[in-house]
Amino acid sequence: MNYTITAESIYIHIPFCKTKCPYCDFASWANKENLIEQYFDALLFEIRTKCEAYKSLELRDKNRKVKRTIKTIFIGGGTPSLVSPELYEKLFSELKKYFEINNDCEITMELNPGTAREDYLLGYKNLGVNRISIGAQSFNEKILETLGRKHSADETIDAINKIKLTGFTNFNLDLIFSVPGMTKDIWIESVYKALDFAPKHISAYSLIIEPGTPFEHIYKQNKNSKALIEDDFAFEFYSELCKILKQSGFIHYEVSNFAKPGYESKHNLTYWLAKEYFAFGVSAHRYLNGMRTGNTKNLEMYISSPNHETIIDYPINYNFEKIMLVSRLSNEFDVDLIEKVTTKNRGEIRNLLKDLSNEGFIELSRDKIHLTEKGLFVNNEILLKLI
């Protein structure tokens, strides 16, 4: 059996938090800080065993010695600002006895506002950390409040500077609209107070009441949804942001996020692009030699038994996840890779790709679709009409 190996990008989860977000559903836990060194251990375990692994299965020529280059390393959670430089060290470490991590890759860490400390920001800077993803989320106290966060616009401001000071060039700024209680000023002024700090890069995404959190329970099991922003005017929403960025010179590259040019997210076009990539932690996705394999979910059982992994059964069909991963971007892509997957015949598919076109959801060009920002916003529902 062949065992090929094409990543070069690699995903660490570190899943410890203040506090937990209500409309969050990741793998993340709050008061539980005293595992932190346990989960270090075991993810230091899983790295070192797992790529033990990888090579004897990849490397038939054990005359070979060439470590795999890794071009993206993306540090996320949970609120792995809460970590110790010290902890990183022992991390980035273990990795490079596997791969080459050369000055030109991409390494982001995702912080939480309220917990930048210059000394954590310095010693992240010297092991390479050269990109902060910020979850600001809002400007605004009330939406704030609203999304459970606790941390302030001023925690927010407060960490921007701390990055800044400490000689990060390149960070990202998440922030969340259809928020219950948000109107399009607030939204408006959040958008353009994030532009104030000159960030490389915004993310923006909907809010989604996902099954599971207090959210769900709050706002469909009692009966409040009236409370929620309609599909409609979450459209308005989005449309100011992509209007408001054009014009402050981003780049709308995929669905909910916005660069300067030479400023895209490359870890994360790894996934939208569908390529291969090594991921540990708890509940952590791999895709390698073809396979998706996850880790369990149950923070306990990782530390415990960090290598135990499992097969991914979906998506059954590799071009179906290419279309659902490709269509997010604001690339074209070929009408053919629809008919790969489709159940519908040629006529169907040209009807409907015309139909869409005359709504002003996609744009047709020869063999190739390209979807508008109105097209985007809802590319899931796009392709299952299409599908």
Contents of the next structure:
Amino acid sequence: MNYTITAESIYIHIPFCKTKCPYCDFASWANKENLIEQYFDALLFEIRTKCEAYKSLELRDKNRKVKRTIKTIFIGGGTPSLVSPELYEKLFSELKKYFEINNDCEITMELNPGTAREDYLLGYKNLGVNRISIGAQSFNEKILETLGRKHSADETIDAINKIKLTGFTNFNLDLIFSVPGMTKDIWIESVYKALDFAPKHISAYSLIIEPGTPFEHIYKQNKNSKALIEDDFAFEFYSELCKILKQSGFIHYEVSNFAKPGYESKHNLTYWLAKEYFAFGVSAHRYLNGMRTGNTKNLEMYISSPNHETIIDYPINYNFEKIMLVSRLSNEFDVDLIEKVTTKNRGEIRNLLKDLSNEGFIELSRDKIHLTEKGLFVNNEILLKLI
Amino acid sequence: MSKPLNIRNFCIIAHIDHGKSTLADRLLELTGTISKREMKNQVLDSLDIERERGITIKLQTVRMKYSASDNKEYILNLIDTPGHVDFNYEVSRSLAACEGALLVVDASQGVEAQTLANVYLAMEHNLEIIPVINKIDLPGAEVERVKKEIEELIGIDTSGTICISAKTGQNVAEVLEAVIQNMPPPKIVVDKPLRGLVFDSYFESYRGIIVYLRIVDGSVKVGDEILFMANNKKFIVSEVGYLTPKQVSVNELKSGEVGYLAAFIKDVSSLVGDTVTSASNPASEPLIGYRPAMPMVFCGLYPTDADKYPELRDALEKLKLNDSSIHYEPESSGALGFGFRCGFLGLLHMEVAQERLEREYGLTLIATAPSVVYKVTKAGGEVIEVDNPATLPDPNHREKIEEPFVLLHIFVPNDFVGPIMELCQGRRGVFKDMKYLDSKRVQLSYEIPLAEIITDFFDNLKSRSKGYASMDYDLIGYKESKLAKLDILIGGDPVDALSTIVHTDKAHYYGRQLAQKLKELIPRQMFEVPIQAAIGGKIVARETVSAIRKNVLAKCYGGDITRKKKLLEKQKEGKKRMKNVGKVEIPQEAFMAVLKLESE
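With the form predicted alone in hand, show me what the form predicted together with its partner chain looks like.
Every component of the complex follows; first up is the chain already shown.
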């Protein structure tokens, strides 16, 4: 079998949090900080053994002599900002044994307000971290309380000031809308408040009630669904957001993501362009050599056997995934891609696209299409028509 | 004359849930036909739908060996029968192959309307009837009352009644003894040419059509050349045997026996009811077949994927071999494309046939709302039959419409008489008679349009009587009614497959109700979908399905991708069950929406 790696991105998962938010279904745990050192040992072990394996597989086929250059690294969680720069230093030096990591590599780290420490921030910066993603979620105390966030709006502001003082200019703010009890005014106020700090990037998600979370119990099982915000109303939040951010010079480049020109998240674009990537850490998913694999979601199990991975999807229906992902972007993609995933013939596709274009959901040129803002709102419906 | 075989051919008549299949299971166990290890509940209900719904649809045949108390060995052929009124045709076929019937009645429920209909059929066939009262282990059992009911309603002697519990097995052995002692053995005729009555058939790709038959005269063995008298076709027998219920091949089937026959039969559309005879020495007269089944309820069946039309045609051909009461002919619809207008014995029969087509032949179908056959006198005096509302001539091109009426009998505990009468009157029923069956139960009789009872009437009857009422009906003929066609427009275009014929007094009301129901059933799409109801070109109701404004998954990162892909694939499967009419995607259920309307 021919083994080819095309990945130029790395994801690292840090599963520790001060408290667990009741809506969160990521692999993250509170009160397990005592495992951080062991976790990093496991993480380093995983990187070492897997990279040795990748190296030998590549050598066999391509006789690769130079190290692979990495363009993006994303350290997500959990709360990566809970961990000291000393441990990250070990991590980076391990990575650098196998990968070429230059100054132009986009290195993002997630940070939760309330955990921002000036000494840590400076340490991260010295290690090469050049982009911070802050889990602000809201600037309204009531909404933060509803979300079960343990930080105040002031702490968020404090964190933003600290990262700016440290010298970070490229940062993202995460915001959540459709939170029970949120009015349109509260939402708009939070959006403007975020803009006051001149972020280069904003990610805005509607609250999703994930199975297995305390929120599912509170809002779905107790039939308390009245408190939840209907999709039609969520549309209002979303459409206000798009309007305000557009006016402030942001590009709506992905369904939930907005950036100042040139500040799109390069790392996340690797996902949305269906490109391959490395990943390490508990519950991390990678996409390599045409195969999606994943690590265990159990922390203790990961620590005891960090190398274990299971196949999540193989063989992959690449074109199906690609259209599903690229249609989330406002950038154009080839009409050819549709032909590869549908049983419809050329004429039927043309008619369908013409209808969608007449209704203002897409813009259509000779052989390319892109979704309009109206189209991005109903991305799922459009996809179901295209595939 | 050779040594007479000790054979008994019998069937079981029972209302749904009165325990027929459980009794059959016990008989199979008792005779050792099926070992305990192979035993699963309702052995003779072989279709998945039968086990799931707990009803018998297809008749099944099984041969049992039994050593009776007289120390003789007997062969008992049990021909299982369906209990629902829709499947009377299957019942009449099995009765023709029997000499006797067990009448199973629930000890607490008593005789039901449909049981009565089936017992009358058995009496027409001169069958020996043995009453069996089942479920005597239940606390509500009233054996004496039920006995009296059997005597009064059916008029048969109940001194030989056997009281059993099929569930616990109590007294079940006595049933077998009674079958042997009280039922006549088949008349054995060996010195005449072969005559066998075909009572069922199905298709297999490697052995051809398999025929189930009862040998009346003579015998048939492997290698014989046989002739189907009505079809006038000849075949060489490749296999004969009996059913345990698995097929067990033997060399020969003789007069009085029941079994199956294979002869590489292909390309024969209808064998059920035909007589098999010897090709070299044919009988002079065929056996008396069955009353041909009269389809009462019609609907259009269309593949959701228009390319699957040939598959649907093949599937209907094969299903008809196994269920000869289905009628079908090609038709086309502006909205749905090419399909078939199909006739069924009743609503349940229609549902079951649709489900079997989907499951056994892997099709996805759209069924239109059921309709009866109307007799329409056109302006020139010509009378035509209309079984598809879309083809009803315009009001100025027709003089009158006549519709089929039935005499409906309902058995119901007297506590529920009020609500049931209300139901019948709301459905244009004309009260004919009310009889007390005993101190607690009443028989109500109504003359009522067939169209009114093929929709949700039965469900309503059950809910208004807490499940206690049962019904049966006979066609009494056609009568003129004031009827109109109700059209539905979706996205501004009329959808022929949604047209219905309704009584003029209720047309407006139904129009509003139907538009509202469709609004609930049609999912929101990327644009607004107006739904209108029209009578004779005039809009009487309008509803709008508003456009989806937001449908997008907020997050899609590493681990979400595979999840989202699976979700999308699932949603895509769901879309396959929708029909594109113009730009609008309409789900299967919407075409049956008229069945789900609340009645006034």
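Residue numbers count along the first chain shown, from 1. Just so you know, these numbers come straight off a predicted model, no measurement behind them. Under this definition, the rigid core comprises the largest set of C-alpha atoms superposing within 1.5 Å between the forms.
A.B. asks: Taking the rigid core as the frame, does residue 31 move its C-alpha by 2 Å or more between the two forms?
C.D. replies: No, shifts by less than 2 Å.
A.B. asks: Once everything's superposed on the core, is residue 333 shifted 2 Å or more at the Cα between the two forms?
C.D. replies: It does shift by 2 Å or more.
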